[in-house]
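First, one chain by itself: the form predicted alone, in structure tokens.
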Amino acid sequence: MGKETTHKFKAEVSQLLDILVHSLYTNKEIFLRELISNASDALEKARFKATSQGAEDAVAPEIRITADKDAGTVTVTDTGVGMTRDELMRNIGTIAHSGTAEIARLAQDGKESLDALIGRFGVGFYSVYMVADEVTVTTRSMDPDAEPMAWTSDGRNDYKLEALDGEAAKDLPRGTRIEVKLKKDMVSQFANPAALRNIVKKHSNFINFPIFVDGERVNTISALWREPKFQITGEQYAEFYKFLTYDSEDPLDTLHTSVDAPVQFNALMFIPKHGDDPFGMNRENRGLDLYVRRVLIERQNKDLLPEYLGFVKGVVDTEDLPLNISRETLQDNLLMRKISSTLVKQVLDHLAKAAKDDEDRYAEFWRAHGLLFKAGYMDFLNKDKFATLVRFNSSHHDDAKGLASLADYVSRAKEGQKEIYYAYGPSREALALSPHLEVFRRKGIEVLYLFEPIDEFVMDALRDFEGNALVSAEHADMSKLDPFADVEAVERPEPLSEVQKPLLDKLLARFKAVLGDAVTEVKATDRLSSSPVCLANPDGNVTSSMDKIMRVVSKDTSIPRKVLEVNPDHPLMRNLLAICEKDENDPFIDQAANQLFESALLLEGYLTDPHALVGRVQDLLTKSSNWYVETRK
């Protein structure tokens, strides 16, 4: 054996090791990731050195991990470039980044976890002392003139260096072997091949070199995102997607991209065929896996894509982030924000191309993920792209399966029409009964149907599309609809006579007196065709559906005060005018006013107690049935 010498750690290393050993660290398994990453770097250097010398490396690149439960050890061996005596002292005996005082201050303050300290100061190797009583590094450099070395330390104050000779040097292959003597309470956890395999699969599964645990290769899936797209088959993409997500079906779509500027990264993303409950139990099951040079940094990172693109699954791998970056630093990292903005742009552009190239396939995507995607109304930086991608059912379609873009609506709009009209309802059947849509059906003007509460927020955020204002049907300006000719024949009675006009004012006044503070106003309208009355918000800004949402949020169960709009051409109103002409205080007018008002509330979804309405209907049916019997004689 060669001469053994003892060296004191540099002061900053000693302090750091003390912090590592005595601080609570919640993810101790990270030590293996760090050792594997160092081994991978050593193998890359060996390959580069051999290539630069114009020779083929005769040593197979590999990383081997073994566990000995009886001895309480874990050993990591690589066939990489190895280290000389000077490199060993420089790489392990000191820290490349200064900041001892700052490390100690942060640890004492308790404001950051130890993983943040390691991430900030780049001291991954030393994380091994979280689990080790002693570490021995044995290495032979690729440099043929360098003597093989052994480095040993208990991670406290000093380390021993020994130059190997004789049999110990003769049988030592090129590369580095790190033997970790585990703490007693760590043996059962880490001197376990099954546990080691799981750690490798979790953190280092895509390292570019073979990793063996007790002779069995663990990383059998290649880092597909690093491969040229033209060399990858659809079957390979599908296999990788299933490995990543545990989905039994192939993905609906695949997006494989490589970016050089403003940040260098590779990404492989998938759109599943089916969506999860986006606002329920699975809300947190989203995010892309973030890698740095094939090493997992964070699974399901929530900052790379906004929540409305949370249906996208996949991985992002960058060269530009430090390997040991912490979660806290990730959130504030400028490079991360650049990666995120680039990814969002690419996903939206990809969806736009899909929508243009294959409407049926895009419709399949929309039915699976449209509800979550609509949450993108809050992404004001990408408002225009979002507006082109959002879809709605409309009166143009024959059933609820049809989808229309805002551009589709504009292309079908009538000449001179500068508004895009929409209406909210729980179903097409409910919207078919809406009095507010009668004028649109009469004039053949398309109306977008909103079925989800979030649709209201989408419309409120967009406001317009390519110069066309988005307008709720119940707030439509009749003066803008009047120029359009009717396409449906509507039977209308003779216009009100000079005698009937003042009677209408009396009838409306009577309605207001009967209903009192339940309504803000009772007025005539020309928007209705087949309905006698409808309700409208007095301010003309908030729609009925948005008003309901706001009331649910504020837990307001009261019935809102609205404007009762009356159709003077409806047969019922003409009959009431005739009754009013004989006796404006006839009790039937009071009964009709209450019935019409509560029927309108029922259609709007505000009537919580139908008892009075039901009793009134039964009374009216009883009286009318007597008349009907007499007429049938």
Ligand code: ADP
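Superpose the two forms; the largest set of C-alphas matching within 1.5 Å is the rigid core. Numbering follows the first chain given and starts at 1. What you see is a predicted model, and the numbers here were worked out from it, not measured in a lab. What changes on going to the form predicted together with adenosine-5'-diphosphate:
- Remark: with the core as the superposition reference, the CA shift of Phe48 between these two forms reaches 2 Å or more.
- With a cut-off of 2 Å and the rigid core superposed, Asn208 has a Cα displacement that reaches or exceeds the cut-off between these two forms.
- Tyr409 is not among the residues whose C-alpha shifts by 2 Å or more between these two forms once the rigid core is aligned; its shift stays under 2 Å.
Let me have the form predicted together with adenosine-5'-diphosphate next, following on from the form predicted alone.
This part shows the chain on its own.
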């Protein structure tokens, strides 16, 4: 026997083990799925290594599972790459996989239940300690110089390593054997071939290598993507999808294709019912599995689909790439690029068809993945298709659930309207109050509602949809709106008299004098109906929300200088004109100018110091309450 050494687990491993050992998670059977998945990975690696050296692997690839009720053990043996001493220490004992470290962190947070976490991440090798008192890993690496090794641990603080020699080493075949000594209360449940068979069928049926339980082959179907479509049932697709993604629900949509030109490949792709946080850590989990002639080349390859289609899960298998291709050269491989552009086209066409065939289902897709999909505005090659697939909520809808395509908008546009208007806001309620949209409400012109910062980038990139310019409502050219009659009756006062017109100029000049450099200009507008004033951007290119994003990026906290637009028909303005007629320097005008300006800043989200505003409102309330008391007498 070789010398035995003892090693402490890395802190994060101890933490994770502690969580798993004490876990009340009921679905403990997934430990087997994880061990089989590791065995399968080891077999894929062995095959990949052999083929990239241009040789067939002499060892038959297989996974064998046995149960021993009396000893209370379950053993999983594979003929894969095995591990050297260094690899054992690096792979089992530390956490290489960020997902596992993430679980330990999240479980400590206590915000998410362990159930949900274990379900969401592959918890890997350590999950075996949900059912085990002790685990022994015996392994012989494919590397001919490596010593066979044994690793043992009860999953508490440390593990023992031992180089095997003599009898123990002589008969040890290549690969890895994992002997699980079950906790007492787990023996009847798992040291049972029938139960093990069921678990394999349920979680590991699509593993690419034969799995035997007590000598009997269990999994039958492999490489489902290579089977003819008509022979595959919806159930089989769903089963494969769940196997691939660990999702507990069926996929929303399945796309199975076989392409011969310009490059040969089979692809089986799925769209899940639910999206993940589009910019969160699940990004790592994106990507299609790439096979060459059924041999796994890379799991979750990041080059086949662009990020914005990252919600698509699945498998691509091609005959055209060489088996010994290195993962490093995949990225600049011309064939890969051809496969990729064909895949993108297929996914987009599929979505277009889905949108046409069943609006409700497409809406479901959009709610799950729309946010990520919108990043496709950067895919200039597919811009036109992308434009037909984006959806927005709009003033046409009764609530935030409604979705409109750009084509829907155009079909509802006024006769002669050549613009598609949009506005950004935090909610429908906020947009309903926006002074910038008053003219659109009055004239019954639809406005697309943008709730996400990325929406404006989409509009900016598209610029135009089938000859209709995409225009921010805030920057609408009023002369283009003039031809459309009001649909909402607005009470307008008498037009300004010849006496009032010059007074208005005086009033606006007074406003500008009071506000000074805080505004670039004060001018009259006819876009408003119920608001007395609004702020508009002097630079016609940048919308307020885009401006805010740019300010956050450049850490600029100053208040932007804008144009104060004044509604001369508003009763408040008419009163101010009357005051102005008596005395253009009346301090009430100054007070009103400041108050209106700060209220507008507040609406736009720029007011940082409310002190002056609050003091002024109190003063105005005091004054108006005097008047109110008088009128109530």
